[in-house]
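First comes one chain, alone, set out as structure tokens in the form predicted alone.
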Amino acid sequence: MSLPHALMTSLLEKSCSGYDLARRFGKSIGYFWQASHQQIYRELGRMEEAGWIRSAAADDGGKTRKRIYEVLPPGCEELRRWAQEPVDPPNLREEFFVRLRAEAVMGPLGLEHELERRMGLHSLRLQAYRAIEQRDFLGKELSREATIQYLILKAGIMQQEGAVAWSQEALRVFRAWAAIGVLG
């Protein structure tokens, strides 16, 4: 994914300052695409130079140097062009799975604690996603925009549910081996 396109999408949802954009980004798109405040500000400058966005001083009577960003027509055209490009699903790149392969060939490496920790992290993220679902989507009449956002959230929920279920299964297997003394 391209950070400028993620930022333009967020700005189309609501024009705002760079600081507010970084905060909002972390609470929405940040669940599946991370960027630091420095990266966001650097990219906003590049996007403004490219003519995709513009900024203006905030309506705060000059009390701050805050700038409000908005997407320009060339930015919308770029976002439309980019959105229509084909994109392949990402290849799984999971360091822990390499550790499991090492466990398979070397014998027990004590990975059960890491499995438990990771399952806890997935459970916490699932709880956070479920809270967002409850707060923003369940029992509400959804617009087209909200329905699409809910579909994205559901993908995250399903991914976390799968990770928790896989972790539970892996722990059952490891614990069964430990109970009967299987070492390799």
Contents of the next structure:
2 protein chains.
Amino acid sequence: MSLPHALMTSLLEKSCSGYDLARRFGKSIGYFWQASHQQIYRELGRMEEAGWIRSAAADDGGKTRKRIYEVLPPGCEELRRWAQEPVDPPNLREEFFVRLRAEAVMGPLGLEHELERRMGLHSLRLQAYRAIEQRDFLGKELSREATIQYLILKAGIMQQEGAVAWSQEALRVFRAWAAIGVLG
Amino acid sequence: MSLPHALMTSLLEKSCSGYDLARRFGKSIGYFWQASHQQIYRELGRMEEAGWIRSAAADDGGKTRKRIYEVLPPGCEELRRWAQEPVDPPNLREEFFVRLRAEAVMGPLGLEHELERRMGLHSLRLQAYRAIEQRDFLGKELSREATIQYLILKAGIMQQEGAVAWSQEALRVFRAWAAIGVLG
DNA sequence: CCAACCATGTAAGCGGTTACATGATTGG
DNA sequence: CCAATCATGTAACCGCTTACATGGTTGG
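Go ahead and give the structure of the form predicted in complex with a further copy of the same chain, now that the form predicted alone is out.
Now the full complex is given, and it begins with the chain already shown.
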């Protein structure tokens, strides 16, 4: 569990409301960490209670219920402590591989379409990442912060490239079987 | 959720006990799907109740409590149905990237050691995968089933290779900073 | 005016993790 | 004999997902 820390990191980058955080988690940070608004509001409540963050009504003359959250020194401290903890890389949990393995043991189930669809999805994500790369990082002098963010983005790019390449190889195999009618 | 289906796939490959499943999930299948023995026993119970599998006391003369599980036709049916469902690839959930991002916004926290450690772990996994590749797949005529299993293994290999390469790049960056003493 | 979006929540359920527990068999 | 491994469970907790709910603001 580290959602609170992910939220504080995001808040340090820029203070904002829970709603804004939820939207941000659909974008940049959300590429490697997801969270629903329900989770976010709950965690914000807990974190405020713990004294890690504080909130203030947004400067909109009380028109909305919007609250802006800000990280407090104890939160910073905690984030710093947490960031230095070691964590093993998670092993992937890929449902599709289980399906593939089921197809291997139960005979042809027609997973070609699914392979195509998934390759399309990976291509799309790759495109999205490449667009961010083009917009924010290529052909610029990068600060230390930007350099690190670029490193993270590159991890995503490499991952998607790998997934696309793998999908293509898998498709080649399945299509060859389809062409010659091999069943086992 | 698809642990029951992962278990049935494993049982179709070879009927065995819950304990054996737990060990197998620490190996081949476990490279892309993990489960603790507690989960496994609970799911086996549910699946038997649902009529997807059945169990019989092991053929050891009642020496142990060991029970061998076997997939029944309804379980096969269900697995076939499930295997054809589409699933989007999961987006990675990488705690370490959150930490990196925290390091980006809070200044140097000394994540180099952690990067080295993680690179070592990825190298180890890669080695393990390569050993399996060598032992089970290279220089052999592969059946349809083996070909698919090899495809899955290759996905793991590519993933680890990518992770190692990325770690090296990240380390280069951090070491360059350390060498010239850049702080921001 | 109405739809879309902003903004924040509650409640139920489930899968996964952690801790705890038991007893039998095997090997040194 | 003792430790490790085999083998199977129970109980509590927690984060995440899904469904449901509310009310205000903005723009066409």
